[in-house]
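The chain below stands alone, shown as structure tokens; this is the form predicted on its own.
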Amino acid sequence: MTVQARRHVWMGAIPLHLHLHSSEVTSLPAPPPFLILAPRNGYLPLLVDAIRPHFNSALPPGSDTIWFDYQGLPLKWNIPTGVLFDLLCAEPERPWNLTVHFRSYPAGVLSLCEDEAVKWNFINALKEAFYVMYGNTKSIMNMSQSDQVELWHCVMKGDLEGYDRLAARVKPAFGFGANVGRGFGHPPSVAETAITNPVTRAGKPGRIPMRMYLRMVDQDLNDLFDVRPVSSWDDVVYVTCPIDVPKRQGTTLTLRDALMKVVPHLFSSSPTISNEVTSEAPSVMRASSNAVHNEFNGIVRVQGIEPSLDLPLDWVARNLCGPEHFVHLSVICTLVAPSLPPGAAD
């Protein structure tokens, strides 16, 4: 694993061009747009202290919770900003033009974001990732309250060094982001022997926590400038997909392999899926075939890049995961994506 890669991920930011919604403008002239860099691994509500003073004098009386929309779609505050950008901007735009609101919170679309909701969303995601990797959440549950607060402050400030110092005190260490001198793809030492899934020996994760977001578009993937925007979150399928780490020494699982396990219907001909593999994927995404051709019919983005699908998945997990240890894959495809049961994506 390269320390430089993680540092670049933690430093990643998206330039935002924020306009106050016209219904909330009570002064003339209207306030000018506000430009700000939003950390990729951060969450939009965390920008409120920087944004509110710029628009405060133009707001109508009253108070409400800040929220954002992109082309009319309210943006989910519990999804990292970089993931929202990769998924919703089929053809990336810089700066990203968003509308900011301080009134009329769309509670029917977005869950409420009150008090420390963003912090606890992060902590709960970290617990979920640890359960996927180790089969339990003891490491996080045993952290002191002060360490949890300090960890959250490191995430908010983009302090990778401080984050790693805290992570080093947790046993087992923080999964794919810890032990930075050595990559999962390197041959293991004697102490790093066979892995049992999901609980591991030598403190090594047995599964990789991955979240996949699928969006269908109605035109050629090579020409996405005029693609129809997402008008509802019902048009996006997103699901948590734990991926087993190979038990056999020397076996390399690629990003392509992971996609074939979870979304085989997005390949030109669905590859053969074993019973073990099929059990990992959500039932709505299972498929099997005797075909061997595996050209992927989609675009995959993670941390703002479109990686080669032949990258080892362990390298992706170590270098491109978020601070909560999930690998967030945004997939744009031309095929009909399967639907989740109502409420499954909430």
Contents of the next structure:
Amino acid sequence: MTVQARRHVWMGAIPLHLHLHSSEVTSLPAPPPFLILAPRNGYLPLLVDAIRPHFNSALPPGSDTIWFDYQGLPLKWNIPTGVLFDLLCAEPERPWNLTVHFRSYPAGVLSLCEDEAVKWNFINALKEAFYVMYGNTKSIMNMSQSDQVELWHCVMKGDLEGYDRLAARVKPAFGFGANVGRGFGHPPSVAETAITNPVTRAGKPGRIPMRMYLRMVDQDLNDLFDVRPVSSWDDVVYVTCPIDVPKRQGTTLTLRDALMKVVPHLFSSSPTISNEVTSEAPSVMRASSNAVHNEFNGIVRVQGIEPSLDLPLDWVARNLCGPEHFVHLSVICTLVAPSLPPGAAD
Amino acid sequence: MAGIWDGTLTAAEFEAAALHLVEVWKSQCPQLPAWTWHVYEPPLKSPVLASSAVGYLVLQDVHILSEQKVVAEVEDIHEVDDESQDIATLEMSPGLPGYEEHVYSYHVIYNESYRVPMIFLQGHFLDGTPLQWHHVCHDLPLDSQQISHESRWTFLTQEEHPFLHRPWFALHPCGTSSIMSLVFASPLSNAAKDSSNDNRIQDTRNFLPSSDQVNILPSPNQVSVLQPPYNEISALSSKPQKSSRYQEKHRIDLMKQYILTWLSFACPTVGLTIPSCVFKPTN
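Provide the structure of the form predicted together with its partner chain, given the form predicted on its own shown above.
Okay, now the whole complex, with that chain kicking things off.
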């Protein structure tokens, strides 16, 4: 089950329907659109070798830097492709219609994507995730250069087995390959010791690496068909928000609890009420009473799935994280109508 | 393990330390460009996220004369045999041939993952054209330049500004907490119980870029100025039986110094000087 979930996540892909921006078309007729399957956990510029030959003959003279836009919004290449899709395509559109550019790079909005920038963006995110989980980056720093390169190749190829093999070889070992033994009769302690780390007890992560992308829409969440597209990155709030894992035994943190910590105002009733009532009760009870009383006013997407908010966060982190170990939560929520002062409507 | 401080701080401590820096800076060196605290205003109608720090430190309009060695030589040659040379370039180096003026902004932002402050910078020419990585790198002190080239992707890189969501340059924060835990450890008490630990502090000082260029890093007597709170933190780790309110009070006092102390080596790394007067005791 767990193995399957991870394999599905790694195989996830989005069909792209690309057309060249009209200002860059110098051939007649214009080149036909190009269709390609983009890995969810990949990054758009990595597709350049597949895309460029198709449009090459139509391009004006000059040097190339590939970038993409969706309905006029330049796409951040450092955000995994699947996250961009979940966030920006409120009503999932397949294939996803994107415009590809090879000129006029919008350097004011997008980081330059030169040489090894994409690879290092990944390695640095992986390091950051490890710091969040274990309080150090030993696993990554102890990796040899060639192993790092190989790991990166596994990520680019979507090779989960190769990735897990490398991750298990590193000291301290990482990856969730060892952890999946749990469901298959291996003693859990073996799996646990594989990622044992002196900083945290029992090798359990102290915090869960999470990034949240928040987008407000001005209409009913049940009808997102003709929602206004995101026209600027200023309209999206996105932050890295590590979630503390409770140290007490028997406490299970759910996805709902995590959302409650980061965006409490998106729940329909205030979480403080139930906290007051059950402040003496164990936190398990408190968490469950919150679950009963508070409704989340938004859509949460992880890896293209709208998960139940009662899933244990730990499960989400192990199975739905990207190869850099971050859980990317895309949240679409409605604008809460501001209470207008009397007479303001006129 | 418990009791040994890991060199990190919380978002609330970050804000307190930032406000402390703003205050000290204003009172000790009013003639210099001021650090200011900017409250993050989320985009129109968007909710604020509950957990993150709500502001950051800003220092802007810092003018740097950038030495343009190669360009300057070429221009000199042109000047001899060609009157009609690039006027724009000339205007950029008023009075100082071989130099051009770059204008920088520096932001100090709390990093939720590493739980440390992080310095972001952005520069532009006088005409507003943004500086690229190689320009920024060229403006760094020599030792930082060297590290930048050796560690192209792990030292100074283009990163997205966490609030503005635009590409800025940033120093990687992954080493900050370990340096801070060493800097804040009391050198004296460490020397008494563990001489090897003391050596590590020495090593860190040698390693810190540019500490020789500006007298920034607390010299031994400056450290002694800040000694009382430093002693307290070792007291915190060795005598947990002291009242928790007492501990909390001293932790707060100590953490207020965090950003100032950290800037004392982070700023020189990016070529920014910090006047030693900000380290004078304020009372």
